[in-house]
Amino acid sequence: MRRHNTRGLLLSLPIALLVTISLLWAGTAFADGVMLRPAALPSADRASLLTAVTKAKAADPAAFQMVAKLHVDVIELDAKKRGRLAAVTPALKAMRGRALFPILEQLALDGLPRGDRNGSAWLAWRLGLLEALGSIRDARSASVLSAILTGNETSYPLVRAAAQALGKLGSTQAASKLITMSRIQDKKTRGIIAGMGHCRRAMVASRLAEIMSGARSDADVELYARALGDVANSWAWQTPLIAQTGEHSPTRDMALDALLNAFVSQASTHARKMIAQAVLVVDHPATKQRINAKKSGRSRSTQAALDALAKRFDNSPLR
């Protein structure tokens, strides 16, 4: 039975009191998330999420609120929607830091049912609950996002997410995880992989660039540019948040090198395309430079696609 029925119960407790109901919770069955059930947590993390959760679901009820609101709103964005999906994430990530726990209340404790809303409309929520929760960057939701790689969900836009909200973490734990997961062959690797760029780390830069080393398809090479030109772009790497890693040089070094080496091994026009793309993202002070030391020995049709990119690069709006 699930236990929407007694929040308003609990809003009107004591924080001490609604503290020690949490952890008498967190050893007995509990409502599913959208995401997970509360078991697939471990039970200390289970405890200090749910301890969490109720603090600030008495501290701030108005952000669970919105929450809620926002999962009935989802059929009438549904309906209305333009692209593909219903946008849900923007107002999610409107309320910053108080969207914190109802997301992960929602996706790991006690999630909001999906009752009479469609596929898009519920992948919608779903995708949208775990790219708000990325952009908080909170080391709080590590284990959340780790169960959920861990777990049984293979919907590649869900993977994907997921990776990339956990590589936002940007912590050592975060990149080992998703360097570990890349490693094993099944249905969610490519989601691990087309989000982990967003973990902005050498260790990862290292990892994708012996990823992109063992392409066989134009799918593949598409796939890895862009998880190079995420982990080394341009942009990302300005921001203080970031940049503070110390880890600027090597990563971008690394992905750069990566791309290069694809590109002269590549001979698809479509490859090489995606290639450039990420090239132009990564937007590396040496680029010039280093295709240009990539036309030695070359076939002509290398080095005229070569000075290709170098043009394309010298004439890039991204710079």
The other form holds:
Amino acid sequence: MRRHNTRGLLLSLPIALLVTISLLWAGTAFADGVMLRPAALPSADRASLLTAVTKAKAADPAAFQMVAKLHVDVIELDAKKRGRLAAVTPALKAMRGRALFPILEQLALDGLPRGDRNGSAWLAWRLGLLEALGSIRDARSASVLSAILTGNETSYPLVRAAAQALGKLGSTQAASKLITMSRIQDKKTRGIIAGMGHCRRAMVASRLAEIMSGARSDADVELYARALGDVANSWAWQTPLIAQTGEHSPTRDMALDALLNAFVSQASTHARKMIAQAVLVVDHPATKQRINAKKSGRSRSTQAALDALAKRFDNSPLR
Amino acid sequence: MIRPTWTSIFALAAALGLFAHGCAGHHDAGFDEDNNRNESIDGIDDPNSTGSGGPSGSCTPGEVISCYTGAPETEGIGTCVPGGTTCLPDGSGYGPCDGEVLPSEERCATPGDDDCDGLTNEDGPDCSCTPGQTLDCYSGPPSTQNVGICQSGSQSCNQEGTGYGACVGEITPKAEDCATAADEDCDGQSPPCPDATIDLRADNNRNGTIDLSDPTEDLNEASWSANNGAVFLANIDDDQSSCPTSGTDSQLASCNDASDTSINGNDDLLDLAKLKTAPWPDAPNDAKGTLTVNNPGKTYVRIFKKSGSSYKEYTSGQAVSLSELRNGASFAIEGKDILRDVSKWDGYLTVSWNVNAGTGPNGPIGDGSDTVEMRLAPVLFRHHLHPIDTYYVTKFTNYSPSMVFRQDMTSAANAAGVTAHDLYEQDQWTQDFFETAYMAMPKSGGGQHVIHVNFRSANYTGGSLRTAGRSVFTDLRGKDVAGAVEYASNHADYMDSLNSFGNLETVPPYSYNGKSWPMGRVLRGSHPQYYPDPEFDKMIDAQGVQDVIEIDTSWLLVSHVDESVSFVKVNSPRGWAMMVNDAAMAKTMLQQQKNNGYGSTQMFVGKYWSNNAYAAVSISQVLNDPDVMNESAWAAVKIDDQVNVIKAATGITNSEIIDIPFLHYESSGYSLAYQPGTVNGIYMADKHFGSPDPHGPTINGQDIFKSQIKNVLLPHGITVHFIEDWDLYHRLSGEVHCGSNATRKVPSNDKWWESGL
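With the form predicted alone already on screen, would you show the form predicted in complex with the partner chain?
What follows is the whole complex; the chain from before opens it.
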């Protein structure tokens, strides 16, 4: 019979009390995160996040202030933006790991209010938070990102950014989550697919290959080719962080095959152009060989298109 | 000719005993003095006559026999016919010869042969000619007979011989017709028509003047071509700066020198193309001249007629005064607007001078008309082979990033010899909210008369146009400087970034595949699902000179062509080269430095983001950043596609491409220049390029990216001036080019009308 360790229990009481108080506080004093209500997080995750945020805030208040400043700045950044949206991501990304808890706080615990930020400013702010979080690649963000994807947010760019951020964690859990969600046909599906290419795992490449085989339109092909290009991106795989996964070959092999299969099955010029771009981004050393293998039994026009692709590969802008 | 009377004939016949059948008794009875019928010619009609002319001797009473008392050779000839005589009741003889017709005096008044000599109307007291006889005849003045078209006719004697019939076939003098070569009035001369001078002159030979005596001004004037044809401008500048600088967008846009019906001073008059009619001093009083223009161009132009020393609006088809017809009339023409939609009007205008010539001293003078074809000058977007005249930046007073930026711009501009024009708008994207262009027509002396055209951007979002674009009307418009705007209010807001003019560059002039683009071609970012305002592009197409080349910029956050390409003048057969962002080169350069042991060397040193986050990052950190590497690889491929499109359109080769290295990163799902994008600078003049300061890693005292761009442009004689734009532009997704603009000089010898387009 197992005996309770009274001492341990006693020691844990204050902590439990603190957590309980914190959770109560979270449910009352804390506002919602900009992407998630705190209650949407599993309680343990919420508690640990709250604790971590509290600690971080104490340890590096300047980091929180920098995020808060950017929240203020985003109004001006949006007003002065050149292009579709204000670029919030680089300012947050430049903070590197210091931005982790300030961002998580914004996303899931106590996001600064929208105030008078217009639609594009508010979207830029939330996208920036998600993209910067993804760039940090810290596993402690998994719970929040997973909850965001499971939640009610269906906006394509936000779902894409969240899926991308989760995928960048590179974990099997993250990959599985994305694959599972990619099988659900709803408003989030395309955002999930668009982001999951940043999860550079063989299982993701396999799922993306499967998705590509079912492409029904140029828009589908463009989206899926981009994801396959991301998952097998030659330059990304040259970075130590990605290379260390050890799934270099299967991931890139599957992606290349999926792209070349799509290239011969998709007749539209635009679709082939998008696929060709992805093939170049993958920059797989076996590309020429596999292109030649695809020529057998193909129509003249397809063979000519494959030849052109091979020629383009020879002159790849990546090399 | 003796024409015997019947009395005498009878007397003679009686005396000669010619009446063999008792005609003597008849004769006796006929001259019965009691009957007193001497007025009768021969008494044969006398019913009381005893018929002394009938057969004598016994006969069967009542018997009727033929009788004829005239000369036997006349019986049955002409009108002479025998009669009948009846045997008397007592059988003693025959009575008078009834019904005979004896010869009478020949008379032309009667149709027959009266004297029964076998000839009709051959003679007689009232006869004048012989029937059938013909004579030459001519009723015109004798001096004109058989001169010119005049000729004799003939007339025939009528059957009665009483005279001649009408003169047939004669041609007598008519009024002289100057339109024919014939001598209609038969005076021995065939003068041409009096000169009805019908000659309309425009600047067909494109020397900037109207030359009435120069035949090249007339040559092929009815058809505009690369070789000839007059040009006119859309007179949409504001020479007297009389347009308001406040008001609604539409009020600002609608005011210009063509919006009224007056010519606003001498400067305004210079903006109009002139037309003249040649003098016709001898124009008859009833002659009339009108100037007309064809449809649909008529709607888009305004004509003025010179009256005294001023010009007044003239309505097409209105008659000029006789004095103007005689002395020559002067006109001036303006386009009311630039070309916007070629389906409504292609810019070609047919102008006709129509003369109803009236009647001269020698009769009517031939009418006629003279036609010239003119063309509205297209609006041309500027390319980098034209040196900058003035550059523009938005000035933010007392804002340090703006001051730093402007200071560096000034240094570059001073070196290039160009002047600045500060704009005071709350919009720092000076490249985006307006675009400079120009129109030109021939100028006296061989140059070009230019109206600069500043387009307000078609940025229309949330129901309104971009505010700073108003500056084309409120600040820049003036003498020979126009403002214009073209946009579609229903174009989707999410595509609006494409309407900023960082997304409009001009590929310099080139020829390729047998076709020439002497004024270059517009380059725009466009994608089937993400494209600029179609109305604006339609307007570009309507100019017919700089057809748009489209490249895909949809993958870029800002989506502008100036983020990846630019053009510089070089000494090569083409005359220009294309600077292109090359992410692979940037990666390679950084990798080389890392391999050389400089992996820890930082770039972006001393630079901060708006939240005060320090931007500095080491070479190794950059190369090890999967996100930067991922996005940079995509950028390399996407830009390669852009280049391939431009290659296909222009024939430019790799040897004519100048690689400019910088990486990309992802923001909001799209791509942005990671370093300040050094391709995105301002080409000040042939020898000066203003580049963003790349803030690259400094190794051995040299910023490797600064060195690179300096080294690649140096062989072309181009000095690079580095301009600090991190705070003002780079961290807001833009660079030097985005924050500047330029009006470029229009070389006098670079004439669009000689382009053949």
